[in-house]
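Presented as structure tokens, the chain that follows is alone, the form predicted on its own.
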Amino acid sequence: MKNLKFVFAIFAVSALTLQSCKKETKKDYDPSQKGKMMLHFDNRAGADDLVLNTGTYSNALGQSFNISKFNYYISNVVLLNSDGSKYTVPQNNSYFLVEESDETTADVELSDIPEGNYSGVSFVIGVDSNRNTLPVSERTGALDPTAAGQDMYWSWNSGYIFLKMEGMYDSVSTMKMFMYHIGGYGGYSSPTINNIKNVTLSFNGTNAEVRKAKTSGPEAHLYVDALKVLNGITNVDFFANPMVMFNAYSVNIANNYSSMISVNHVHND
């Protein structure tokens, strides 16, 4: 009888434990409800804030320079839920141009996001081949080559510039200009340079809690280190390569900027 009571006791404890686990794993959100989320792109130069024109920086080769322009495209945004699911932002609403000269472009607001606890994000630095080859009349918003995207489009090459960095470097006796306009989506009718870069970032253990009731939504604060465009897999030499556009060397710069973005923090207020 004692053994039987012991078995019943074990069964009762197991049932309570199982019930407790079920309560713990119950979702505290409803994916059928929609909220919003912000991605904030904070352009930096190493540990410092990026300052156009007046800021003075050094690359990995010890060459002194300043930056007068720093623009880049972010597209094809996918939010990674902590439960393993993903939410892909509709493609028509998933192209953003960040310009250091215009602080309003630093905030990318994502609307109509299913409620969830998002643990990371993935996106493309650049513009995919489909959008590069659409009729111009169908490219709107940040991609409009006659308006917002005009400064980031090669009319002679019918393609977008994914990242544009310009400035002046110290050439001993005088300051000289450097200009890096990096693009290339792989080619339309034949293979060419492909500098589209896919980036996946974890929120480092903090979930972005998207809820319908939140008026502002959570924000993922991302650091974008402009120095990494020049330093990394290839340390760019201004003297050897002051002007880089649609040529083979652009691949080296694209490989560098694929790691320029990191997560600083996420807040849910």
Second form
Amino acid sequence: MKNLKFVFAIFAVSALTLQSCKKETKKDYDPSQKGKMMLHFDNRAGADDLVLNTGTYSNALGQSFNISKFNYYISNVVLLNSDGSKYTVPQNNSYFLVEESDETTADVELSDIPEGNYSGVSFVIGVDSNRNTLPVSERTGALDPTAAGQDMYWSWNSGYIFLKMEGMYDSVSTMKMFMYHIGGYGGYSSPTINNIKNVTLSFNGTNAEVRKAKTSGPEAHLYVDALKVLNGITNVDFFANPMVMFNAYSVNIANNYSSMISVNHVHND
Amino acid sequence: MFTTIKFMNKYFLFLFALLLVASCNKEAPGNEVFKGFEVPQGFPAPTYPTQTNPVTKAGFELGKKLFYDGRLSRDGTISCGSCHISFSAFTHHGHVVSHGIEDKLGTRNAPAIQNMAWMQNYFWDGGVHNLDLVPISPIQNPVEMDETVSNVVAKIGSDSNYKKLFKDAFGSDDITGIKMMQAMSQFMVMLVSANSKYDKVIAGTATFSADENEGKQIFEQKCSSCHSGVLFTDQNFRNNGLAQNSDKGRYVITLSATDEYKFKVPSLRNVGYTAPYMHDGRFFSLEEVIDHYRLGVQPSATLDTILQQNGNTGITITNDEKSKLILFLKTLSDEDFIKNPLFAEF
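What would the structure be for the form predicted in complex with its partner chain, rather than the form predicted on its own?
Next comes the full complex, this chain leading.
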């Protein structure tokens, strides 16, 4: 009886192994090979493409406005493999500043990605607290507070601004400015507001197939809806809160924009 | 006979000093041998990471040149040294609040730049936690220098003197904002004040007068719970009962109501040179400061508990104690520091 059970167990295990071997051979990719993948951040205003300065929009409260600046940090990118595993883009290559005024920043290229079929992505809107506290020599590229990152950095509290949206509200002729500069990484030695937002997005059934042989790599085309900064859990009233920077109200705006990014489509060539 | 020996001695000493000066001339500017960064006897381990940004003579010199260069401001008129003057222990002598570009006024008094290597954070509210990140703030502040670091890099980028200095300091003439910050830190980390009469008494090479000694004891009883240790600050944020205005201090950084009107306890080293006093320079003399602790402490929700004992606000200090306290505070003056040609602009 015991023996039989044992034999059965062995049989079951080897069947499983065989099964998985079969899958293995069916794979048309090799995770030890590295390819590329693109994230395209397409800034929108509701149904329309976002157009700085000249586009006029209206918030959930019916207040009209335009947008003169729309910038945000994307960091800590993790690709979700359809097999359930994850690939974390190495920290040093995982900070991106998307600026609507500079088209080249809309395309975030991730390189050295293991071949695989990726079904989703997660990232942070903003900059994690660790980078907010690192020595200057490790703040390179988009994070350099003396160069590329200098407009997205509060020198008086040494913290990054995660998202900046500025423009005019009411009517352009009355020239009322709004400025939303949202940051706050939780504080260095004493706690304070934390507006770091994690976002996880599914590619809605289309896998992004990363292969070494591809020259351009698959692309996830993401829609980033600037109106969602204003509309959502809290509908921001320009007249009541035209300037929001480092203060308690900023938490509402960060909560709003945590859902501003969605996947429009993924294409593999 | 005795006097001639004394005279001879003096004469030789003088000659010796001359020789020293002459030989040092070759070594470093300012007629001083460049010793690099050293932790003075009795000081704790520094907080500044001198391992990752070690102070070198070339780095220090580059940092010094940047510190005194008006090109760090938009119109070329204001350098770091405009507000941080060596002979007033790197404060803005005679200015209540900072006085910057186009005569614009800030809201806070420029603190002494001394013993920066031991600070856990910078500014009256502790908003910046790394010395390398400090210069970005005055450079970008519209009422201080109103410039951007990238513009400064562009302005000095073609200057062959700077190219050489960057090459000497960092091995490449590639000028970046980050290297600028590191060089300025090397200069500021070198600004160590540890040779006051107080230090000499501790080291056994000088003695306090009877009054200074009494002043020291009064200080230890009444002041050193906040102005503690060899740095004369516990580096905490506290409300010492100043009449309030719109500057909420540490609250600006933490947004926590319990931090309202708290400011960093300042070091009292060189306090004899750094008038006016407090975060907004509201007191012009040490007499006024002590009168504040005796008579002026305002009750408020965040007033430090040390200043409200047994139902009284403030600290009881007699007139006699007041003058002795001031005598003691003046023993923290470090003339070698404020007159050190290695640090001075000219």
